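Heads up, the chain below is alone and in the form predicted on its own; it's given as structure tokens.
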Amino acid sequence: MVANFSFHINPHLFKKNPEESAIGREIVSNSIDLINNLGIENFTFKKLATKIQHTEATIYRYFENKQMLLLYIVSWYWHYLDFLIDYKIQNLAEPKQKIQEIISILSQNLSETKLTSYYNMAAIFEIVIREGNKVYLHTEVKEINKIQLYKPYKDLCEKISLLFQTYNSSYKFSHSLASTLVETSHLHIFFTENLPRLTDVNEENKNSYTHHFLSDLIFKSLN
């Protein structure tokens, strides 16, 4: 399935909606590639301006700073993941099947989902894995939360939590388990590739390890 996804991103994240112009989409697209290659610490609007052959002032007309740009990219991912889950589970009848499908989605690289965009899906996934928690693990988290910039992430976890409750209505920690599932999936994909001694991965189970670990974690908690 090929689609140019356009989501309703919180307008507090940008000064001018980048989805409404070619230069805006170019800024986001090239930011994704640069942040993926350099990391958010080494990424600057000056480097982005050089890459896209526009002025820094042009970029600042769209985004206040690189933190907001990063949060825009991560927010796009949360919206996309929410859409992907709906798309994948829509024809599944049983709550267990739906949970299993969500675990499968969270266990794979975004570029393996067979849905494409004009943005680099593999790079977005890498950014979320390596930089995603930086959008809320900082001193301004409460102020950012007040303007609901984390709402798509909360909505995503709420959707998963409701499925857990449907599967087992007596389970008391569905919201905590939902956020744990999302965060743990990202961490263990990273650990498997970079810090394998923090996991139980080996050469035989490398391709399936994260999926099997998450399935074991979730269903042993819910059952």
Given for the second form:
Number of protein chains: 2
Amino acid sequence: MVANFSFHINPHLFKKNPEESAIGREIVSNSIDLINNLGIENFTFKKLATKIQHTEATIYRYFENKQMLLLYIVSWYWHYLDFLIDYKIQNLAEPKQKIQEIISILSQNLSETKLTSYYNMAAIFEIVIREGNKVYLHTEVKEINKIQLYKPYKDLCEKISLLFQTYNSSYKFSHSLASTLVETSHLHIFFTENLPRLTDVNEENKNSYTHHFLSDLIFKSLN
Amino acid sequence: MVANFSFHINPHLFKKNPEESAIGREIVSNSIDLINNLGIENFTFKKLATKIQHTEATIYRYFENKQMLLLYIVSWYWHYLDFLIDYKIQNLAEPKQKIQEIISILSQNLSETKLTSYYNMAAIFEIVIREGNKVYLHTEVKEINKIQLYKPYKDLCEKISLLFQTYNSSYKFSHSLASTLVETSHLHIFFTENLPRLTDVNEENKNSYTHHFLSDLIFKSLN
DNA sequence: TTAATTGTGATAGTAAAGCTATTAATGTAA
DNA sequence: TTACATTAATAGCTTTACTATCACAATTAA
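Same protein, different condition: the form predicted on its own was shown, now please give the form predicted together with the DNA.
Expanding to the full complex; the earlier chain stays at the top.
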């Protein structure tokens, strides 16, 4: 399926809406590739400017700094996930099936769950896994939270949390379990690839490992 | 209890061992306060140099860059945790009690579990919670892993994992559960403080919340 | 005792990163 | 046609990140 996603993005994320001009779209789309290749620490607006044949100052007209651009990309992912979850579970009858589907999406059995878009989705996933929690793990978290920039993440957790409640209304930690599911899925995809001794992955179970672990974790908590 | 911890720190972490000179100890001890106050992104060797009345170049004689200094601090914490766990569980008979004790330590019911040291322990904890996973969430993770700089973290997970196995030998994800326990404890301490809607914390359960959630998560997984 | 060696921190840089004030060009409205 | 507003480019500045070299003191060697 090919769709043109357009989510309501919090205007505090940018100085000028990058969706509304060709240069803006070039900035976002090329930054996704560049951040993925270099990592956010080595990524600079200068390098991006060179890549898209414009000047640094032009990029500063759209984004306050590279951290805001990263948050823009990660926000886009949160909205995308929210949308994808709705899309995937709408025809499933049982809460259990819906939860299983969410776990599948987060474990990235990608071929089946991916929706394509204008952006390089594989690069966005890698960015979110490696850089995602840097958008809140810093000293300005409270100020950024005040202007609602983490709302899409909270909404996503709220959605998953409600499903958990539907499945087992006596469970006391549904929000925590939802955020833990999202965070643990990202970390585990990173660990299985880079630090496998922090997991129990091996050659045989490689493809399904993260999915199995997350299913075990979530359903044992909920039952 | 007051103790003078001295762990075997991997020599790749520094250019010159900071434990072996007064200036080296000043560098580490003051960097802990400064990184805690500024965050690793705003922390610079120049600011640290000003604080300790020496030059930037002096600091560069000890540490390659601020990321290595952060990894030094986080490594110190991993060793400390490993030591503290041994110290706290040695007199406990049952695996269940031992696991409960580890969860207590990680939930930071601090007053009881803290061992004091030359360094500002409260600052180290805050650094680990906010900056800890930045030491591996980057593009050079594989090179750093090759020179064994994550070994103390892996050893810590191995220790916790073995306890899980003793408690329930049929559980298949003991390493994953160990790393998830450590990571989730850090994230949840951060969330309850800064992004409470990602959890189910409230005014009444505030103090014990993280501990309850982690206990529920771990023992349901293991039973 | 003097000369050579070694280990230390200080000085003084450079290149890149991060950001901004000003100017120039283009499009729109009166 | 002129005034105004929007947008990008130019050129800069400050800070960060890092390094080459120097100076000094302690140690050792002749």
